[in-house]
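Starting off, we have a lone chain in the form predicted on its own, written out as structure tokens.
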Amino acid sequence: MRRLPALTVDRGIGGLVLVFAVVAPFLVPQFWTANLLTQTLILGIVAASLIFLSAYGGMVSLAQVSIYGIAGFVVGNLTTNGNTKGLNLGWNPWWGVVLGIVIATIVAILFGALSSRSTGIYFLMITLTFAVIANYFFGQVTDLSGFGGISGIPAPKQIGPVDAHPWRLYYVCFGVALVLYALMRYVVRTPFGISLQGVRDDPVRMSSLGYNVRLHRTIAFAFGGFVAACGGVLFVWWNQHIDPASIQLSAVIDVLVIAVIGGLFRLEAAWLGAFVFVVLNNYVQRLGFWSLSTRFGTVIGLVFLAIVILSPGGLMGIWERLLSLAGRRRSQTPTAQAPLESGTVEPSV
């Protein structure tokens, strides 16, 4: 029997997985489109970011979620006109985006630039500086925000009021999300992708052949930026507000548990962390016993420990794990024995 390669099964699952998300809101009810769905591929779209330095770059960072608090911010001061903290500039809400993106990915420059010397527990310490500083910076300037925040933020009228058609923000969420992620496996297989990867296996050796190391993870921390700018667009979109609460602390560490439960090793790891716990944050609350509702940190610090324990590779490297022992039970299936070819003699009993 001829063994179904690994590759052919992912592709396969990938593919179910995309046309569910095409009909999906034409399947399960508005709840899901407007809260749990959308809110996933916005999440995911962060984590990924995070994913994408640490898989192929090696860093760890706990500042993507400040630089998507920075978009988002931006977004907010340029294209609210009420009554609410902030600029308060009243621009198109296209414009927002462009600003917002280029903004937080200038700012992911320079974050790259300072921490690109570091490494391990000293590169997360200082993107964990960083994370903490953008916090208390928009919670302070209350010109920009304070911690009220910024509230009435419009989508652009082609995506119109969000509460009333929830499936249009929906679609732009699935494109970005499928878009960046095309984006980012395209990166890992340039030449920049492949000597990226050199850098986090040995940077020494690649420094020593000529490659510049700092520049080469600058590069890629804005990159990674950039991904998570455009999650934070998105998120204020849907969320119609931001404040320093968006990116504290908690917010931090929701984002990295996403990535460690679907696995910090593949990208696609990062949506399925973020519906993981996008539906136990929603669904934990009607559980009626042990009090589980009012403490939902206990329940995913409980997952979290353990996918740790089970498979550091996440549920992601779980799956792997299930290919590969299927693939080994279906090589260990007895086969017809091959016929003997001309010429040779049959040896006798």
Second form
Amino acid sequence: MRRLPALTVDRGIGGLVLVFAVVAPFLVPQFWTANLLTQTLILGIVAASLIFLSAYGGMVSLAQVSIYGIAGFVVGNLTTNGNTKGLNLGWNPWWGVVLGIVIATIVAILFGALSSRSTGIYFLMITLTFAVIANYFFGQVTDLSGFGGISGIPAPKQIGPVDAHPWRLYYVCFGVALVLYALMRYVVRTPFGISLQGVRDDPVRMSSLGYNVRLHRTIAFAFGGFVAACGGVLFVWWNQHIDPASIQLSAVIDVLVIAVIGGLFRLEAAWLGAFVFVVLNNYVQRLGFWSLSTRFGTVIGLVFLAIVILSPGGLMGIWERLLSLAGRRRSQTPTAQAPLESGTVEPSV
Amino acid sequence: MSEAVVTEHAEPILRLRGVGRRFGGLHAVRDVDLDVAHGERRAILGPNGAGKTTLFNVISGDFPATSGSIHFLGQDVTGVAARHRAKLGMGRTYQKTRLFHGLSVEDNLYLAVLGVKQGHLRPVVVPKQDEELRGRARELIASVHLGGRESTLVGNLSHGEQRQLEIGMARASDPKLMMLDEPASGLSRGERVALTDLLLGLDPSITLILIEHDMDVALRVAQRVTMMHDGRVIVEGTPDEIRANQTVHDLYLGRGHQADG
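Target state, the form predicted in complex with its partner chain; input state, the form predicted on its own:
Starting with the chain above, the whole complex follows.
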């Protein structure tokens, strides 16, 4: 009961962030809503799929951006009409949503099945391979995209055109992010989710208890792919364009950096990390001094380095440490070890 | 005395014939024959490196045998995966505790109970089914004397408590055969006594195989003892026979050691 205050503060802040997200379009300049905040929500979704796999399945996947890209390319091919690369099928954007997510999830099942035997660094390398394959696939299969990519991807008419109504897409992204977040939070407390955490902690023990570890990993990977795919659909609506550079290695690393800056052990950290990343990315480019404007990579690299050294749990780790320090001062007992919520634990590296 | 039992289960619950396991050039287990009767309490003794744990891994299916055959409940399980053997009724613990450190005590047992049931992949909570699983998990928590620690993260339990939980995990699937790998290792004297009582209090229909270095625990719990050395079974007998056996003394207890009592 002693750690109730910390939990209350944590939830209170979470609630405030949600309220802010709801009223933000009325408070901040349109540039913020249409660009920074929408992009934060979308990148947060992809990073959350990575954090889900890492925190609950022990799988640090570099393929999330590829799966998100596959969903995006499917949407692009199906829904554009005439003047761009790709199949230009001109279908209703809602079909794009369904097929984009379904196809990307099927690919995720395949990737998951192929990588389900591997753990640790080997898993990382296999998913890196997937990322590279996806990148070159869309670059070289010119029927589907080519290096120039697909432009003019429309959002459904209920939401778009995005340039005219940026608020609508912002709220759609907010709603989707919220639903996916709630879904992931729910799933980790189901039989599937608890078993997944068992697989994370000790796969050998899980098999001797009667579990099919590879199947479990595969399905978890597919679920992570589904979440990333939802982000991919939103990305092409927001960006109206996708090309292989959108899923190249630097984009993969961006999402990994977001997840690490936020904190690889807690889902909320995805959006925190994405916000810091997007804001830094935007403002560093406007800084006039030290030629920093062209050196975003250097700046984010230094931020990354500082965070990894100061707090392996990322910004969320710093936050939790502050909360537990405050809690300790109040109660004079060391309750700091107890995490705020069951099921969240720092991965031991 | 146990003629009725013998005729009822003429077949042993576990039968090994010529079982071997190689790791490259190392022959960790070789040509082991073993029959364990239903409801028997068997201890496996032997010096470090004798192949006891490897034998466990081969029986439970964590490593497949490289030669020989394993029959469990009359069924050939030599090529059956570990998770299917668990469902047939094998439960085990590990020499080094293998628990899920990021989960609570109750969730650990929840997983152990769920393991041999349907619905591993169910992505929704079905309240009725879940309550049943959790009810069973809490029963097990009480049975291994961890009441009140339900929501403690396993990583924060003491070593002794983790060993207790290990036994709860092995019991959770209601196994017909329970294999305990050095359950008393690292325990204090008092904890060993508690553990022995816990083992003696187990349902007599459960067959128990125990690897144990602590002779007090092993010889109090076991009805029969199998002695291993260098990957082979060298002696098998009752605790009294083992205590009296000269080879055992030379190999395991060391020359000059006197059996007390």
